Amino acid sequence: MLFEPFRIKGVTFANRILRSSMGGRTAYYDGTVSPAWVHFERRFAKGGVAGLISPTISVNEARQSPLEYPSLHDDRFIGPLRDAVREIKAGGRGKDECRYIVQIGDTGAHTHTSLRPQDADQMSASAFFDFQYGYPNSARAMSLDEIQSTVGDFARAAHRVVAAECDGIEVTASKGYLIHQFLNPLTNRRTDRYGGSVDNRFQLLDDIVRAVRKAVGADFLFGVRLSARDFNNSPLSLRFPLVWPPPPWRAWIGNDLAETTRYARKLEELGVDYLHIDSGFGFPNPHGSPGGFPDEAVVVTFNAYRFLSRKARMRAQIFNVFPAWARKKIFGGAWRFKPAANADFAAAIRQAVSIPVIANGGFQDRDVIDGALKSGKCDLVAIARPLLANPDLLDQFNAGANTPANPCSFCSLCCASTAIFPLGCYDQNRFETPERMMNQILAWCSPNAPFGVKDGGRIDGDGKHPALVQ
């Protein structure tokens, strides 16, 4: 079933595997896509996946985070993106090539990095403090004018996606980003039409979906990425709204399937064509990216932007004081691998709607993928980390493998490193030498690199690090 085609809203996918949203620092500093970005994305198209979902592309000029990620806040990005997508899709296989879906979003108060601290990076549904995610000391509530401006940002970015001749658009209402901050009852303590009740917390997403659909037209493929359960208490993070009295206990947990299923039905009524299901609040988190706690990368990343705020500085100091074993025990307690981690959530939502559902998180083995598809838990599967580890994953399946020869360990070091380092596999246990690991990371984004993506060895086969070659 994995290799059977599937059609959504006039767009045919050659098989049931999509490369999930995965971003790295491969654009220019102003947000324009670069040859490195094309080279990185094209590798997956060549690997035979049916479609790629882009990294979360920023719709807001102030919140371009991390730097060197693509942006769509201006018309000047249309031409370079159009050229890049044409080249990426041309690398696909078969008559349906490789479909390209652009995911747009806004990080809000979970903005990771900035050249300097700025007020725009604090904007959210309400004032709250979050120890692990975002660099601002605290979030602040957006005004109604700022909310309407944000809706316009999404609509204009959506229009640019169509103009760039992409196959579809996906709005991320997950990852703990701005829309998710409005949906979550702990971080949204507003008392106007954008907060309070379940339906009021949905209002921002409602406004954005209507605006995006109007911008892209009735026939353009349009999906939403949604977190099935918030798991506010996982991973361990000091997170609380800056209000008094404290909210009821139910808000501390966040949305559960009951609320998310309600949102799913509303999105279907609004004309969304598919739903992309993960779980958890914040990026990365142990439910959206099930696996090991990426301790090494977290410490390095927190230290890299400790200069941005008092909170960021305190956070880095705390992580530096605790030894690695203590950090893993305290902060990594919820991090563990679970195959097809969100497939049951996707199944519950699929039963409530009649539009296709994509499941994300913990997919690598063919029997797990086929099991989720054949049992009707989802219609397609989105994969990121295992495809980064093995871009030829589908070829290995075609050759009869159930598990790739050198599988992804789900250590999540790649996810936690991308704000400051190139995107690639940082699990040294998967490589013969540290040099080969570094070679592979550089090869992902370097069309002229003298070493290959597969194992970091030199293309001529001698396996030596280029710096050592005389």
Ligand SMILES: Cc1cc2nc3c(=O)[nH]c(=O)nc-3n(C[C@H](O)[C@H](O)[C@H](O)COP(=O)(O)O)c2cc1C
The other form holds:
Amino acid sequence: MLFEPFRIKGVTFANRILRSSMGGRTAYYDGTVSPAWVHFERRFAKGGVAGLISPTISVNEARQSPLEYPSLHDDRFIGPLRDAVREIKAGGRGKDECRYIVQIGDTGAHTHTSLRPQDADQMSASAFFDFQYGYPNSARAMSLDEIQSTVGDFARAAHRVVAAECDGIEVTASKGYLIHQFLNPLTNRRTDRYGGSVDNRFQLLDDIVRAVRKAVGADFLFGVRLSARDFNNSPLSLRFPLVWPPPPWRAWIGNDLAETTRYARKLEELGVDYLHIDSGFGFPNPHGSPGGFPDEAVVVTFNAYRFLSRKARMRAQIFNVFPAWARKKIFGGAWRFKPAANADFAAAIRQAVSIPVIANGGFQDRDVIDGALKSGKCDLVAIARPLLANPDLLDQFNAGANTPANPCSFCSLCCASTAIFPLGCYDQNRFETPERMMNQILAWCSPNAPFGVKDGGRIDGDGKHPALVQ
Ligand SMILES: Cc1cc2nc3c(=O)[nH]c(=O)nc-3n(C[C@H](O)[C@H](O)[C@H](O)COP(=O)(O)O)c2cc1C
Ligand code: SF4
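Now that you have shown the form predicted on its own, what about the form predicted together with the ligand?
Below is the entire complex, every chain and molecule, led by the chain shown above.
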């Protein structure tokens, strides 16, 4: 079934596999897409996926996060994006065999990093403290003017996506980013029409969806990525709202399927064409990216951000003090792999709406993918890490494999490295030598591979993340 075509609105997908959003440090400093970005994306198109969903492309000029991710905050980005998308699609296996959907978003107070600390990176629904995500010491509530300006940012970026001749647009209301901060009852403690009740917390997304639809027109493919369950109560995923008295216990769990299903129905009523379902709050998080706790990459990343705030400094110090085994026990408790981790959530939402649903997270084996599709849990699946590990995954399936020969281990090191290091697979156990791993990483971002990283045939540093090898 995974090789059967599927149509949403006017757009036909050649099969049921989409490359899920994956980005990191491949755009120019100002956010313009670069040849490295095109090369990275084109390799997936060559691999035969039906479409690519872009990394989260920022709509806000100030919040560029991570650095060197693409941006769409200005008209000057249209031309380069149009050329890039043409080139990426030309790498597919036939005319329109690979669709390109741009995901737009705003990180809000989960902004990972910045050249220097700035007030813009604190903006959110309400004031809260979050140990794990974002660098600012705490979030602050946006004013009504700032909210309206954000809605305008989304609408203008959406217009640019159409002008760049992409096949569709996706708004991310997941990943703990700004819209998700408004949906989540723990981070949204507002008392105006953007906070409080389940419906009020949806108001920002409502405004953005209406504005984006108006900008792209009735016929343009438009989806929303939604987190089915916030899992606020996951170990160490707690946010602390800076309010007294503390929020009711329900807020400490976050939105669950009941609330999200309500949101899904509203999105369908607003004319959204598909829903893309994952779960959890924050990137990376163990529910959205099921797998091992990427301890080594987290340490390196926290250390890299430490200059930005007191919180970032303390966070790095805490991580440096504990030995790796203790960090894994304390911080990695919720991290474990679960195949098709969010397929049952997608199924519950699919039952409540009549628009197509994409399931995301933990798809690698053919029988798991086919099982989710055949049992009607979802219409398409979106895959990230297993395609990074094996961009020829579909060819391997075609050749009869159920599991790829050298599968993704779901160690999540790539997710936690992405804001600091080049994109690629960072699990040294998948490579005969560290040099081969390095060449693989460099090959993802440059057409000029192979490189001069000489194959010494040794594994240094006990398979540690490259940055930790002395
Ligand atoms: C290196 C890397 C970068 C990612 N960047 C983004 C991103 O920019 N936006 C987004 O919504 N998800 C991003 N993700 C999350 C993936 O889209 C996907 O949801 C997650 O990896 C779980 O799917 P998987 O189990 O198929 O990997 C990223 C994942 C990886 C591995
Ligand atoms: S680093 Fe490699 S093996 Fe680990 S999750 Fe990413 S792609 Fe998979």
